[in-house]
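Just the one chain here, laid out as structure tokens, in the form predicted alone.
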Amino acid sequence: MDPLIITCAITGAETTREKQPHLPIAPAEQAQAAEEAVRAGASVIHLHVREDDGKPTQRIERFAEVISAIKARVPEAVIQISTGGAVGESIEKRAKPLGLKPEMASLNLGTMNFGEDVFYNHPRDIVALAAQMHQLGVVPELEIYEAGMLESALRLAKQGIIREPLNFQFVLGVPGGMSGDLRNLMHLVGFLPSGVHWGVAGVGRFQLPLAVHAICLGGHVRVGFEDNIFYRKGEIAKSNAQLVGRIARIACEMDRPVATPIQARKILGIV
């Protein structure tokens, strides 16, 4: 197997300061816990940011300013930043941040019920920013919350609108997408062709019973607070590094060692 790659997402545009009160919201906050988050066994951090009021934006300049507080204090972490936004948002607000030339962005791959919104992926705009991601050579996270998702993007791949290197992260367990019953990443994960790379992000109490499997079967995790805001039931978790950091000691309790932000890099692709 390779190294394990741990992902951490560790703010999100649903989750707020009221459910979870260690939240980071400011740049140096965010900045604070990416390093937090990577010297605990984190080598990607998945970035969403937010305004000053806390409200969730893909404003160019304050995913700058964020990428930037991050660089400073951890200049060796890989920055995914995401293409989802807010639920509602437009695609061409969500597109903006690409003009930073990431190493990463995600892609999501259909529309779906998102809770009580309806999370917008037009078909038309799916292929709008692969291609700008392949233009920018941004690499592409291919964001799977159900099954018809991940036969469009393998048949997008097929069609070459969806270029290799393919990493898949499977994020299971929002109300509207598929739960994180174990069977559902089963399904999943037999679906793969033979050469990529997937991942999976359990939202709530499937944070950690699927992360445990991916362990155990090859795929990589993403953990943090835009995903999970307990460490167990009843027990808000104190920092994402917490929840990064409890990955690794199992990983290393399987005997699989975790990547480090170069061997990352190698693993999914990034030149």
Second form
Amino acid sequence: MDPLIITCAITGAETTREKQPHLPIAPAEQAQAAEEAVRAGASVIHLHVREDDGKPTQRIERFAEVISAIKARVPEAVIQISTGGAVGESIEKRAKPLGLKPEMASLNLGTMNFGEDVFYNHPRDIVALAAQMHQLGVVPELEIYEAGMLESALRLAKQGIIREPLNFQFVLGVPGGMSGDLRNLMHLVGFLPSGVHWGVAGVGRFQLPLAVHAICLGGHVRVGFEDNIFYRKGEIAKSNAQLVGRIARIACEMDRPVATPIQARKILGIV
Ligand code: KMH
Ligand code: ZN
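Having seen the form predicted alone, could you give me the form predicted in complex with (5S)-5-amino-3-OXO-hexanoic acid?
Complete assembly follows, chain above in first position.
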């Protein structure tokens, strides 16, 4: 098995300070959270950014500011920017931060109900984003919320629209997508061709059981306040690093080494 890549989704677009008082919002807070997460074992930071008032934004200048603040503290981290943004944001705005040529970016593979909202990912936008990422040398992470999206991704890969390396992220537990039931993870993993990489991001109470199974199965793990604000039932997590640290300790007990950022780049095909 490859060393375990731990991705930390430190902020997200939907989590609020009201629900998670330790949510990093300002650039300096995000940089500190990223550094702590990397020190605890994360090699990839999945990044959404906010304006000063806490509203999610895809403004390229804000991404540039946060990325440089993170790089000043923890230059080795792989930064994966979000092109999902917040629900309702136009695809043009969502694509803007790709102009910074980050090492990685998320690519969402379909339209779905997302809680009380609809998360639009038109087929033509998926194709256009994939092409833009390829042109800019940005490695996509393929965000999969239900089984049809995985089959769509594999079809696009066969057509040469999504190019290798194929790195899948199963985001399970969003109301409107597949739940975090372990049978869903097994179903998705069973559909993967050999030689691809995958990870799982469980939402809320699904985060820990899915992560533990991914460690056993050779997958990778995403944790962080974007997906889950609790350490355990009824206990708000104190920091993103606290969630990362638990996964690193479990992996260590299970004899699965935790990837360094250099190892993560190699596994993910970032050159
Ligand atoms: N905020 C969600 C609607 C991504 O980062 O690419 C979408 C999302 C996915 O967070
Ligand atoms: Zn995200």
